[in-house]
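Only one chain is shown below, in structure tokens, and it's the form predicted alone.
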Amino acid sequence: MPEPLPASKRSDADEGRAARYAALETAAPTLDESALRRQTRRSVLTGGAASLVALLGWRWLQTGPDDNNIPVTLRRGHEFNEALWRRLSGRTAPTFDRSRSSMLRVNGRHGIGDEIDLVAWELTVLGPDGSEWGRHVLADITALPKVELTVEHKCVEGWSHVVTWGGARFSDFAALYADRLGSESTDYVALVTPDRGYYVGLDMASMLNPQSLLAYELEGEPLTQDHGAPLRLATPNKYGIKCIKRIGTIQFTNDRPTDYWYERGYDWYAQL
């Protein structure tokens, strides 16, 4: 190690630096070996205790009662999140310039594992008691005012993509049943694929949001079967798990519908 410079050869900068180091040493002196050992032991004991508490807490959660495949405590956390977002319902998600959108990746084939005859497809509408209110072909949906919406599609897996949907607002579709809905005062909507392999439930306020579409186009082209042809739900206010593909049945109901991923431990509301 080089010898310290004699005081006569130190610059003002060297003197200033030495003074700062001396002040730092006074404020936070270097630990001697015994003090360092004590501090290390204390850190190990504290970390071990924290790990033990976390392990016992996790074991307690796993051995306690569950609610739709997750510990009831975690389910209550989901419900708190739902209550919070209900207070903020009615908001709209950011929109983007059309030039920023591109084709969405194919993700998830629950309920659409097999191809169907798109010409023979029909949409069935049910009331709260399960009675049939109506049937529709795609031409009935495309006859409604068309909306193009460039928004961010978000997945619970952690990725997102700016995409352009084309379709009819669900609120315009629901208006076809305004008389019946006015008398029934329904609070929820259930949507199911034709094979009943996938199903989602949404609150009516979310469905009537102007950004909730019955989409039949993606990037200006008709939906492919992998993307949910002939008709799917598209909304930027819910995670993709709610954006059911290939809708076969829509039911207006007073009871909160079950939901494919809710039954597997996810948040029923799934609001962004």
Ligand SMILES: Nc1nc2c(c(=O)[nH]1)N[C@H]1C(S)=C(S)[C@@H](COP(=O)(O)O)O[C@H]1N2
Second form
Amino acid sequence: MPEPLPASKRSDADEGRAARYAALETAAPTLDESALRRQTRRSVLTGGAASLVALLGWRWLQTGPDDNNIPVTLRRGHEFNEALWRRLSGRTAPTFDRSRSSMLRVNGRHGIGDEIDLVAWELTVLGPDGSEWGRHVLADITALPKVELTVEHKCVEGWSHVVTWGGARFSDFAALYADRLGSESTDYVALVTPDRGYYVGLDMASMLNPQSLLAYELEGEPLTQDHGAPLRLATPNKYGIKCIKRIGTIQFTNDRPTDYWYERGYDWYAQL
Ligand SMILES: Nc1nc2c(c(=O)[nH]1)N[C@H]1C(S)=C(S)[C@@H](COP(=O)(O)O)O[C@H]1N2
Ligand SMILES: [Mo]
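Hand over the structure of the form predicted together with the named molecule; the form predicted alone is what we had up.
Next comes the full complex, this chain leading.
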């Protein structure tokens, strides 16, 4: 059994975090809880995504990786929402009843060979020029709305397994940076282990898919180190190679990030 993760790494961090939350609340309208409660699940997703895109701005919409005819479509106001929804969510992978899921095998230890001190762990967020946008303890992620998803995890090696992830939507996390994302051009997200031994890159649309999670639980338990504690990526729309375990750094970037398995001959997009 993993040790329970501490709510924060040090007690004086609480004050700093409270101040950050106060600042974030004004920066992140999609996190307004009373507004969220008033909406249906579907419209929460649509509304959250739409607010984020409004903040991300037109440039991102028009220059994204799969925007074929979107600028044309966007000239027509009544088709705006549909285009936005397609653009942002992509496909939705099937979900399963929780009873069908069971513990995942451990597969791949690049960048996680040694155990880390989970208390000392921090998530660093960088902007396109490499400057630091923020730092997070796990409590910052668990404070976001929690999502549980029972989905099929598929590995390029040819096996798949139905599993239940628990975590925060990446889109909710990105909304914490809505102001900065609105003024910078960021088509991609690069995620790297603390030792830089494993790294993945995903396009922004795939990351903003509501099924793309920053996961801290597997089968209802905190992640073990082997499965990527304290925080990993989980998305049923990409092969397992993209589901990086033990995220240390998240960089918003305009250049397509390199990727551990892309460099070794696999498809960069790795879409399912
Ligand atoms: N840091 C890191 N993350 C990783 C890997 C890895 O080697 N190192 N392997 C990937 C692959 S190929 C798969 S299938 C999944 C497996 O996740 P699991 O070990 O929790 O089953 O993790 C992915 N994330
Ligand atoms: Mo995999």
